[in-house]
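The form predicted on its own is given below as one chain in structure tokens.
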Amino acid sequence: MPHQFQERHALEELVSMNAAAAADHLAVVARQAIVVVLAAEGQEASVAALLTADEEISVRFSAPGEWLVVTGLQTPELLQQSLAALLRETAHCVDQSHGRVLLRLSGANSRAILAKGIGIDLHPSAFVIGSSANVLCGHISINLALVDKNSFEIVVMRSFAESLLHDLCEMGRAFDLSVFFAP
């Protein structure tokens, strides 16, 4: 007998769907679309061009030949197909939509809030908007994109997301830093 699942978002409990944001705000992303893409061997570059060359997707660096691909855009199917259709033999694309949660933080202190649990030069100069790097927040593993210029964007594992939400609400208490989900 199948079993029937029911989707729901991994912060849905914990977070309201409407409030006033701050001037500091971190928006749980309810819709997204994640695919890791892998390189095959000595298709680093190739791969790295055709991704970038698609201005629909946000490729953030995740390692050597590993790239995460993120889209509001798309439906984490169609992504993942596109994607494949795209690198053809080049690369593997893995739809990691469920098994990933995003956040946005922003506001003039998100730098602020952020330094108090990473630990890199977070400095305009030094992490430039595109940049994305795998950082520890506190002991949780995420990928942070800087996609504007106070607006950072987090992905993190489903089963971390609850622990790094609570993290991330102690780290922004002094600023007043507002959650909700995103509309």
Contents of the next structure:
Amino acid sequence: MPHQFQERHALEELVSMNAAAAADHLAVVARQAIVVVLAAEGQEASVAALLTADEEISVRFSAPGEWLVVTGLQTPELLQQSLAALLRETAHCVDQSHGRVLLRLSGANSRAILAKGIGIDLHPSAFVIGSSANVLCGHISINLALVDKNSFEIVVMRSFAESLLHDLCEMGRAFDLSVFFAP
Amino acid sequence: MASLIPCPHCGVRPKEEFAIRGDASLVRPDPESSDETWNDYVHIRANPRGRYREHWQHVAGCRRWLVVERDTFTHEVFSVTDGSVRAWEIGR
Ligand SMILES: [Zn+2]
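Switch from the form predicted on its own, shown above, to the form predicted in complex with its partner chain and output its structure.
Time for the whole complex; same chain goes first.
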């Protein structure tokens, strides 16, 4: 008998759909495509050049020769296929869209909220727009990126998402952080 | 313990992001070596007061194995190198 798989967001029953965001807001992004790209030995520079030239995707550094490619413009299947066609045998591309959760933290106090759990310098002169890094947030390893002036994107492993959400809510309590699914 | 480690890939990070494996100067003995040699390799450590070279893994960051050279007394970090670079330098 064939199994029927149903797509279900990791934070589905924990976060509401309400659209009224406070000054500091954590948006849970319902749909995104995330692919892990691992460059073959010696191909790191050429893979990096090809990825950064593509304006439809956002490239997040995770390790030497390894990136997270994130986009809201394509389906996971399309992103995986276009990356495989672009990079061919110079890299391995693994679809992680359902294995990771994307959160977007924005607001004037976003740095103060993150500073409660993260040990890197988030000053705008040190962590500039477009920067990304794998960092520890409390006890959970995340990928953090600055996508806009006061707007961070966090990519976390699916099974840690609930625990991270709990931590972020605690970190944001003093600032009345609101949490909703992104419309 | 040294509390800030400059990872060559990620920049300066708190020690909580790392896992420490220990002495990086050990060389695995020949499989046919005596029990004493294997016992020394597996269990006996110098635990020096001062300069020490260890394997650290940046588990919460780039996940690379690094060779950290630090002072166990003053907490000074002298150098941090990627494990693959180090292995190549010493011809292993
Ligand atoms: Zn690192």
